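Heads up, the chain below is alone and in the form predicted on its own; it's given as structure tokens.
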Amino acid sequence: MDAEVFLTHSSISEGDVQDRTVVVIDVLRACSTIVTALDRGARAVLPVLDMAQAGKLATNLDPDVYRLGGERGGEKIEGYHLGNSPREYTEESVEGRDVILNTTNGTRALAQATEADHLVAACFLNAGQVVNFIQRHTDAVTIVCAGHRNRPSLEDTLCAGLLLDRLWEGEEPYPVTDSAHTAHTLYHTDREDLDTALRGANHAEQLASQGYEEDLDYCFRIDAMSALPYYTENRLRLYENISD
């Protein structure tokens, strides 16, 4: 398995994703929110870069068929229906609707990978589904960690390491890139007490201080959902529904 890892999205170029299967990871919390929204019946999630783009999309939609979701600094954007806590994305709030999602890191990472052959959103919640998809579709994958404030984030790097460990069946091949080796080695170092390592991550500590500790409980569950968000026609939909 040819695997490349980017520890933040900030250095991604078009050439890094073209002709590749790309997996974008944002554990806290955009990709966890996207997986949850689609699992709860949202028709699609439209990732956007900023409030201006979100507003432009919203003006072209019937107010009854969309929800604006997103955060800045971890907190819900004023005037939006929803924030970036996956626990807000209940069936009652999103079923049958499009979600326009605007976040600090995750949606920007997705926007930089749209030229990929295949693009999926990943987190701990759907790790198994992501690994199955990669194994079925490609021998070459690029994993893009969203990171936090243009720096690597421990939770995204550990999730990348988990994916690689499963793809490599626990044995790191030779040769591998430095970043792939870093993610895999870090996962092997922390896997026996993964929850403690994750809760000590800078971003996790920030969210806990803002009162989102239950989001950590939610987002750190491994293989809790089967939803696989797949990017097509400027939106993420359940992969199983793409042919609809």
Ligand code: MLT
Second form
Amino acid sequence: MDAEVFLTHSSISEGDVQDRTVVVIDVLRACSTIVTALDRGARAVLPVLDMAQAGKLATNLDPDVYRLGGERGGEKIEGYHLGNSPREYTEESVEGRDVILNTTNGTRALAQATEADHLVAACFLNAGQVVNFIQRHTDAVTIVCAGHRNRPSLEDTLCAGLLLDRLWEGEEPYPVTDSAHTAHTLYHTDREDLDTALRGANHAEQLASQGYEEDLDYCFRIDAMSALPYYTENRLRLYENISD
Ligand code: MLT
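Requested next: the structure of the form predicted in complex with D-malate (the form predicted on its own having been shown above).
Starting with the chain above, the whole complex follows.
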């Protein structure tokens, strides 16, 4: 499996994703929220680049069927229905609805990768489904980690390393790109006590200090969900429903 890894989304261009199978990772918390929203029955999640795009989409939708969700600095945006804690995305709040999601890094990374041949959202929760999808569809994957504040983040890099380890069945191929080697090596270093490593990540510590400790317990569960968010027609939907 040929693998290209971007450790932050800030440097990607259209050419990096065109004609590729692209996996966008944002463990804390956008992709964990997207996986949860679809698992809880949301019809679709529309990932946006910024406030303006979110507002524009919202004005064109029936107010009864959409929910506006997202964060700035980790906190709910004023006037939005929901923040970016996956635990807010219950059946009661999202079932049968479209969610417009506006986050600092995760939805921006997704919105920058829409020219991909196939585009899926990944996190620890749905790692197994993502690996199955890649194995069925391609022998060359591009993994885009959302990162945090334009820098690599430990949790996204470790999740990329876990995906690569499964795709490569534990054995790194040669040749390998530097960034894929970095993610895979880091995963090997930390995998014996992954939970402790993840909780020491800068973004995890920030969320804990804001009172979101339970989001860490939630987002760091590996293979806890089977939802595979797949991008088509400007939105992420469950891959199993795409032919509907
Ligand atoms: C982001 O997109 O930057 C994150 O999802 C931020 C957060 O943890 O809410």
